[in-house]
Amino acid sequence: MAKALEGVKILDFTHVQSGPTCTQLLAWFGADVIKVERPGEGDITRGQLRDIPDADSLYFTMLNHNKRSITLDTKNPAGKAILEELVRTCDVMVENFAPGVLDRMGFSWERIQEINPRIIVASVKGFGPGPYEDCKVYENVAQCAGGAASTTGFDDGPPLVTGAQIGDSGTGLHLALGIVTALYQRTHTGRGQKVLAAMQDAVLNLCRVKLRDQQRLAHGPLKEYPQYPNGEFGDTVPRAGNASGGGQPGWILKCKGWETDPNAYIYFITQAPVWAKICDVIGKPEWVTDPDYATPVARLPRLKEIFATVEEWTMTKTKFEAMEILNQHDIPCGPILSMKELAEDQSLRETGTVVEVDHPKRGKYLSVGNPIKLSDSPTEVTRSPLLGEHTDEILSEVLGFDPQRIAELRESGALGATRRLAAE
């Protein structure tokens, strides 16, 4: 069965997380992703947070599945010439260098267009055009600059960043959509174009409900927030703790065993259509007709009391027992699952959301698989490449170089030293 992006060649000039997230997703969908790395060291994450000596770190392996690696010294004239050939051959170039790096390498947008007018150049940057566009940005900086941190946490505490990598991986997902869109448009125009995903923009897009609430503040207090009715609202969206941020109030509640298990909690939503069922389950049938509780509007100023009462019930059940009971009544809820629980979840293994990968240096390890499922393009997750592992293969298969020319290039230093796989 053909893959969705089979035949698309991606020149991957990315490193760390945001760019590799994007190119890995495209590789999962069948694109031939050619990762260009510096001889001798490659992507910096190969050695970051390393847990096994002399093996690529999980940081690298979990972001670079299904790719091929070529080492090039682009400061070497012969190495730069190879890069030009790859630009001429590939459909997309993806990069997340600091602003201006490609230009200094001699690959400005104008030069790239001269080499290949059909190529799409996709970039991750920290900020879009404006006063901060030259600033260096990392994950947590993006969360702060994009509005996530100011609206995360509890009102009596400092801003918080989230454990989800919405700045890096979130931006990479946005960029992948931009690339696929540009590829589709090229089928009509025949031309390539630039695609930009700024980390600040991507985080703000994921925080759109908070921008919604900023505008609602002009018309009165945000009644679904825990500050209502006794707290004060200023002129900016406050931190809302574990409030749902939507029209259906929710909160994280303790479950049986919370005293010793830091994840013995459940998220509980008081959805209006199942209010009567909620009242029956928690032993408060009188709330169904009580005017102080019967309607969503009446319940808003009493949410703390309501959730405290619900919690008295959830504390008598494990999070899984509570979830089983609540789901029988279509009451929306979800257990707080730890990384250990997710890693051991067999259903996630069966769907390919969590996969086991075998690596020649580090052995078997778990990784996240493709979160997007296509019925006609199933994803096979293959291991990340060793540094320079596919150099000869790419020069031969993609650029058509013969063995003698490859040997000459290697002798010139254009390719650097490569790490070769032992016979498998």
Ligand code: CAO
The other form holds:
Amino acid sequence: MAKALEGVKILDFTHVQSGPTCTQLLAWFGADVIKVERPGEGDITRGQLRDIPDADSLYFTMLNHNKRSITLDTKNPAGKAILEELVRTCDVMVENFAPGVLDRMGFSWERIQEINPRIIVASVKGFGPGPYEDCKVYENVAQCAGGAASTTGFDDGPPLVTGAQIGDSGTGLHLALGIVTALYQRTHTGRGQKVLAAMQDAVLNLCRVKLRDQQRLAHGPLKEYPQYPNGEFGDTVPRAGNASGGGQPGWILKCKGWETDPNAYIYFITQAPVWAKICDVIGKPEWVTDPDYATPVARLPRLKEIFATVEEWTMTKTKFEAMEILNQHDIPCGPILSMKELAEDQSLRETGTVVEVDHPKRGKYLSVGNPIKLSDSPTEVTRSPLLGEHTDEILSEVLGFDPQRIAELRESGALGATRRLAAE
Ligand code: CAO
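In place of the form predicted alone, output the structure of the form predicted together with the named molecule.
Zooming out: every chain and molecule, the one shown earlier first.
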């Protein structure tokens, strides 16, 4: 079956996490993603957090499925000339180097446009134009600078970063949307354009509800926050612990076994339309008519006490038992699932959200597959490339170079030493 982005050629000049997550998605949608890597080392994540000696790390393999790899020394004149050919041939260039790197390499936006006015140049940077535009940025820096850390954690503790990679993978998602939008616009204009996703902007976009709350503060306390009614509100959005970000109060509650299992918890939402059912389930039918508990407004100053009472009930059930009972009554809730539980979840395997991939050097490993499902463009996850595995193939198939030219290029040092799958 033809894939959604079949025929689109991506020059993937990305590394680490933010850029690779973007190009991996495009590859899953059918684009031909050509990953250009520095000879010898390649993407730095190949060697980072290694669990198996000499094999590409899970960090790399889980972010670079369905791509081809070519090694090029772009500081070598012949290597630079090949990069120029790739710019001429590809539809999109994606990069997430530190600010100024592409310019120093000789590939300013103006120069790229001269080579190929149809190309879309998509970049992840830490910050957009402004005081920090020249800074190098990693995940947690973006979480801190984008408002996530200041609003995550408990009121009496320090700011916290979250395990979700909203700075890297979150920005990669934003960039992917920018790219397909620019590709669509190109069908009318015939022109390429620059696409920028700054990590600070992407994190702030995901923290939209907190900027909402910042403005609500001017009109009084945030009544759904745990600080209400007894705590103090300053002039900035406080950390809200596990309170829900929406209008339906929620909290994380202990379940049976919490003393020994760090994940024996459930997220419980006291959604207003099912309040009567909640009261029945937890054995408090009198709360349905009691004016202190009957309405959402009356409940707000009593949320702590209400959740403590609900918890007395959840502690008598495992998180899965509680989930089953609550779902029978349409009461929104969610078990706190560990990575082990997610890895073993059969339904996630069946949908391809968790996939097992085979790799010639590391054997079988689990990965997260494509979380976006297209009915007419199904995803088949294939393993990440070895460093430079497709160098010759790309030079001949994509750029049309003959074997002699490839041999000369190899002599020149432009390609570095290629590791061949067959030789390993
Ligand atoms: N051949 C020769 N040189 C190459 C090359 C190739 N194929 N590919 C890259 N290089 C060189 C570049 O030319 C550059 O050299 P110069 O600094 O001499 O110009 C260098 O490698 C790469 O530079 P970098 O500054 O991007 O890399 P870094 O490891 O120092 O910084 C990072 C990494 C992520 C902090 C930085 O790239 C960055 O801020 N990127 C933007 C934000 C981002 O994506 N962050 C998320 C990373 S995931 O947590």
